[in-house]
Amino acid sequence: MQRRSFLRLVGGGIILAVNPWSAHAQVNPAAPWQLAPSIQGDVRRQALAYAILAPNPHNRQPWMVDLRTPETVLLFCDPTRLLPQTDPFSRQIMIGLGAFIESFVIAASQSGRSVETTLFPDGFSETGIDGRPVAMMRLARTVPADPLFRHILSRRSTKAPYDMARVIPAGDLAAIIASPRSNLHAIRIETDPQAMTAIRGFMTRAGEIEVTTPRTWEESVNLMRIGQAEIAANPDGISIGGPMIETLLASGRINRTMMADTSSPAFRAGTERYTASIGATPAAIWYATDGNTRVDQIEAGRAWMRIALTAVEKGLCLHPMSQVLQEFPEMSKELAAFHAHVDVKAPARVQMLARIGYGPGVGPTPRWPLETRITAS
């Protein structure tokens, strides 16, 4: 496909047009984990194999790639894969496609190659998201392997309780807090109690705005994939699986419609699980950006990734929490509070908040095959 039919397509959302497999084709979402490290040939698909696992809002997996440039990689962001309501300004969307850019840049280095990357190269729009791309990425010298590699298959984001007992050594983190690349505006790992006793009410409430505005609630809903069949069918948006809900599928006592009924046992079990992690959270890590351009918004993801991969490595768990971050209306108010709290002022940006703890193992989260990633080859 030719670069400007390309753009076409994604200006009018119609990305699908060039995806090869059918929105109800039957994958193994746990496949692209599993078979990264089998990639040979071309560096650019063994790193791009790593790049899909990278960290994204509700698992949009808003990354296209065109690799018809030797030696290149031309990133894109998906319009079809947008949050227009928690995320009207898709700045989280480009914290994930950050994410993407790193997670490439540290797996090329196991080739030995470095990565130059242009961001924007034929500019952008700061409030939306058009047809051109958000990098180029250029493969260029030797360079030595990055030792976070080796933490990339390992990396999850874990909404479960953490150990409130257990204390996190401050080598640790230190080493997490070193970690990131990007010059950030401030980062911070809180763990006093007393500290934490606040930032888990902004957690609480914002989870509250979210699930009880009707918009925002209802987007998040219609991306749930529950049950095993649609996880399958569609590997992106939040998976809800395992063998009781499977139990629950098969008896009708959960299906959308339960999750969207605010009033529904269905709902209230969801929330009493989240209000459950959140009050397990021993400490919570946030950073923040000098300013909130789009450029901001990438390097945030760029660190994110990194961030991730130190906290593996110490045997940390993460869950980002970005409800009190985000920029519908009804969140403005917790959003300022937020950044009040935390001591920053406009025109920098807290980019990123999450909790931090030892938690329990948990599983991959689904992933499209890098090959629906490609629009042109």
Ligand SMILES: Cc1cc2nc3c(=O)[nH]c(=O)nc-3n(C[C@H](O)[C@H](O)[C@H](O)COP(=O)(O)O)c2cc1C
Second form
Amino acid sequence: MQRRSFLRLVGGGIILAVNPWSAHAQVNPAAPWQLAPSIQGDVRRQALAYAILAPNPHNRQPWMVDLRTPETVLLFCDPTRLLPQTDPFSRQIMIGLGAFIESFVIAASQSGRSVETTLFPDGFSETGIDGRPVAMMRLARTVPADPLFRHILSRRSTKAPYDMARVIPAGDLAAIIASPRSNLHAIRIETDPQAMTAIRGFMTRAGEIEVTTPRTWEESVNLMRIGQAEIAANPDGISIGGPMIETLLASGRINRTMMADTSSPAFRAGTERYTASIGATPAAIWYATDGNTRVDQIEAGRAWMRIALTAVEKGLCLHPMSQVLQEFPEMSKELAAFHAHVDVKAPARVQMLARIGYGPGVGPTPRWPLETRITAS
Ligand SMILES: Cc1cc2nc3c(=O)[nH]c(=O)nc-3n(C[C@H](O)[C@H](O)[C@H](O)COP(=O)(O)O)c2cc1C
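Write the structure block of the form predicted in complex with this ligand for the protein whose form predicted on its own appears above.
Once more the chain from above appears, this time first in line as the rest of the complex follows.
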């Protein structure tokens, strides 16, 4: 792994320099990214090694798979990996599972196999998560490899400031908009400077609401992994690491209590970085589905995976900005105002809003090894 300093957005909005991998880590949190190409044998395991690299909210990695039926993957949502405060109906968690499914399908095509996917084979709950499977994915006939496969290992959520001067070619915008397979209600990439001022305003206000609502900020703080040892012990959530963090940790100038305190210097430094990233947002992508059923949410996640891989192909970075789309009561006014602003009327629902532009190269986020996500085989 090339040693690179990179930036990571922390929860509702702190960015710190991060470089959590060193020869001394107990577990290498980046190992799943390095190992994916070397998995041999069972096509399901080969494809799953890529699927666990899918983008997902707060890097909760909510997927669990049962491999007992040959040629079949039964996908479940891990009920211990939800975000009850910021994602009370698990809408974003479902989007992450949709991204996982699309990654699996793309990766299986690299082994020449198509995938027959049955969503919620035993039904589902619209508001909660129960023990029923999210999807049954069965390997089927041969298909040509999906060209998006080659971008899976280099995809990132890039939370750093973007180049405000570089114009995105119209052809690249069109390719990204055309990349989802599902029929979306609406999809748009906003590049107009005046319109972007309004969208950055939504991002700023929504970020402030999330961090100043004690229980939603606490949810993020509890998911912070501060320093190499915590990241290696729990390669998920919001990783805050790197040499600077190790120094701050050693001298007692950073800990979870300080991060929770919105008047602390550590918190303020983070919000300044967050504000800088929003300020350096030349364009935004958003899309809506016709409704907001569990199937819509999964389809939104499948769409996000294809959008993200197409963005890599075009040399572009993406950074989801979900705050204004969240359902906790304190956000409801901004959520409604954003829908009115982009003229999306219920039952249609905006599922993703993200920054898009040219940004720096960053390293991969941690992942749990595949074996820890397999419940039975
Ligand atoms: C549905 C969804 C919502 C997300 N919302 C945010 C967000 O509001 N802020 C943010 O910084 N990242 C957000 N992300 C990005 C995740 O933090 C990121 O995917 C995760 O940390 C894994 O990192 P990676 O995408 O670089 O592999 C979101 C991702 C998904 C799929």
